[in-house]
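Given as C-alpha cells, the chain that follows is alone and in the form predicted on its own.
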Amino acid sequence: MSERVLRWGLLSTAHINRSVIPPLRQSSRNELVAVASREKDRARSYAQKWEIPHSYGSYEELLADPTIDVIYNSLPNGLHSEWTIKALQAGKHVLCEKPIAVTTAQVDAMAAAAQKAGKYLTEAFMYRHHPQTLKVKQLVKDGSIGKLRLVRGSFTFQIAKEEDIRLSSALDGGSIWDVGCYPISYARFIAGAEPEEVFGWQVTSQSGVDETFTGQMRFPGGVYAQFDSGFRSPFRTYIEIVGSEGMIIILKPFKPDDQGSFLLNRGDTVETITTESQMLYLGEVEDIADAILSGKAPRISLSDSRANVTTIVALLQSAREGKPVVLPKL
C-alpha cells in the first residue's frame, strides 16, 4: 500500500488551486491528473496552462471517473458541503478547503457520508501541518511561557473587487469565514480546549456579510482570546500568545515561509526560533495520503472542524444579537 500513488482531481479552477498544485507534484505518493469546471473550454484551457492530463466540463464527470482517488474541493464556501458529500458518495476521499462548512448540520452530514462511504475527509487548514505551528504548540505545552493567559490574532486584507465571491451572501461569504477562521482555529489549537463563551461585533456589507469582524473568546481555566478579520484593512497577519512568564509572537502564523520563524520573549530575553523547512501546502497533502495509505488519523479531525464551525456560528449570532453567546459543551 505504501508504494501506491494517489490520483487527484481538482473540483473547480479556483485561485487557491495554484498553492496545492506544486506540493502535489513534489509528493512521490500523490499525482494530479484531472481538473473540472462547469465550462468545458475553461477546464481545457486551465488543464493546458497547468499541464494537467485530463479536464472535465462538469463536476459530475470528474466524480464519475473511477481512476480518481482524491478530490480537492476548492469551491466557494456555500458549495463545500454539497459537493464534498457527492464526492464521498462517488467513492472519493476529500480534502476540503476551509471552512469545511458553514453550519454544524452540514459538518454532521459530511461526516456521516464519509463514514458510510468508508473514505477520509479532512479540512485544508494548511498552517496546522507546518513545523512552525507544531513548534509553537510544543513550546506552549512544555510551559516555555508559563501558564497560558491570552491568544491574540489578526487576518485582514483589502478586497480587490466588489463582485468578489467572498462578499456574496448567497455563497456564504464574509471575512470571518474567509480569514477570521484562521485566528479562531489557532486560538483553539493553542488553548487545547473549546471556548465556553464568545462575543462578536461586525461591520456588514451591502450584501449582509461581514466586511470586518472583531471577537473575543473565553476558554476554561482563565484563558482568553481576541481576534479581528476583515476585507477593508491593509494586509495583516499576526498571532501573539501570552503566558504568565513570557510570550510568543508570530508574524506569519497562517502562511509561514518554508522555513518558519517566530519570537520567544521571556523576561529581558528575546530569542528568534527557526523551524525546519517545509513547503506550506505539502503537509495537508501528505497528511491525507498518510490516512489513506497507512490508516493514520488525519491531523485535523472532523470533530475539530465541527468545533471551529460551532465557534464561528456562535460569534456571528453574538454579533447579530449584541450579547454574549454561551457555547454548548461538547
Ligand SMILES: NC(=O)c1ccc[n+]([C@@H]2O[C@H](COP(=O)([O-])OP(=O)(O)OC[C@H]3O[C@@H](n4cnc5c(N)ncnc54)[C@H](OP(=O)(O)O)[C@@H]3O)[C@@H](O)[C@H]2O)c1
Given for the second form:
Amino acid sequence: MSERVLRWGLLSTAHINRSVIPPLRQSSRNELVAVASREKDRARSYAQKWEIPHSYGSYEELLADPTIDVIYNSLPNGLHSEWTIKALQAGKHVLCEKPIAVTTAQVDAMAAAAQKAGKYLTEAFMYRHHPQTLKVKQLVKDGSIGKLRLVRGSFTFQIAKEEDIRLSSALDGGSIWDVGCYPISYARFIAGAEPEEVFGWQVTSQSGVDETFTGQMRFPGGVYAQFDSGFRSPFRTYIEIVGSEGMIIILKPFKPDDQGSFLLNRGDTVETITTESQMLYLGEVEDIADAILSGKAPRISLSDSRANVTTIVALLQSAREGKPVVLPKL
Ligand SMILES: NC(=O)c1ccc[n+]([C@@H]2O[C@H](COP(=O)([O-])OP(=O)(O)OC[C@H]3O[C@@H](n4cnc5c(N)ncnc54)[C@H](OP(=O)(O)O)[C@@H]3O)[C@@H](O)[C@H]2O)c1
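Could you give the coordinates for the form predicted in complex with the named molecule, as opposed to the form predicted on its own above?
Time for the whole complex; same chain goes first.
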C-alpha cells in the first residue's frame, strides 16, 4: 500500500533550512514543495537555488496554500509563537525551531491552537531523536553509571555578525535561548525530572540580551546540573554525566556526527561506545511524519517543551535578581 506523502513549506529563508532540506529529500514520506519569504525576489531565488517548486512573497500566502500539510517554522525566536499559531489556524501541522517560544503563556497558546485545529506541533530539538542520545539515556536509565548525581554541559561559539538575530532583544535573542537551551534540555532529559530550584549569572550585551550565561539546576533526589552558554567563546560543546559508579562523556551531544560516539568510564575502564548511523536532522522530520500518518505521539511533547521554557525563564529571572529561583511544582 502506498503511503501518503506529506507536503512541506518552509516559513522563511533562514540559514537553518539547509539542515532540514536534505532529510526532507531523503525521506520517502515527506516532500519539500514551497518556501516563503518577506521578499518575493528572495523567495524566488531561494527556491531556484534549492530546487523548491513553489515560492511565496509572504508568509500569509504560504499558509493559505491548501496543498501544504506541514510548516517548518524557522523564524527568529520572537516570531515562533505568532506564526506557529497562524499556521495551526490555517490547518497545518508545525515543526517549530527551538526554542519553541520564550514564555510559558506563549507555549500554552500554541498548545491550545494545536488542540483546537487537531494538528500536531512539536519542537525541532533534533538531538533528541539521534541514536546517540537515545543510547546515552538508555545506559543511564539501566543504571550503567549507578545513581545519577550530576549533569554538566556547555554550548558556546563566537558570533560572526553583530546584526545576527541572536543579539537582538526585539527578536528574543540571547545565548541561553539560542544554545543554553540544549544543555538545559539534555539535563532535564537525563534527570527524567524537572528542576526544583535554579540559579544563573549572565553577561549582557548593549541590547540587553545575555552573551554569556552560567547556570545551575537542582533536581529532586540530590541530582544537580551545571551549564554555560555564550556567543563570545570558541565553539565548544560537551555533556558529562556523573553517576555513583561511573560517568559518560559526550563531546558532540547536540550535533552528533551521523555515527554517534561517546565515552563510558567505569572504574579503570574507558569504553568508546558508537551508535547506529543517522542523518542528524532526519529524526525530527520522521517523528512528526509518524505522528501525522500513524497517530504516534511526537517524541518531544508540548509539556516537555513547556518545562524547558519554564526553566529558562526562571534562570533569566535568577540572573536579573541575583538570587535563586524556586520553580512551581508541575
Ligand atoms: N536546530 C538547530 O540546529 C538550529 C540551528 C540554528 C538555528 N536554529 C533556530 O532556527 C531559527 C532561525 O535561526 P537562523 O540562524 O537560521 O536565522 P536566520 O538565518 O537569521 O533566518 C531567520 C529568517 O527569519 C526571517 N525573518 C522574519 N522576520 C525577521 C526579522 N525581523 N529579522 C530577521 N529575520 C527575519 C528571514 O527570512 P525571510 O527574509 O526570507 O522572510 C530570515 O531569513 C532560530 O529560532 C534558531 O534558534 C536552530
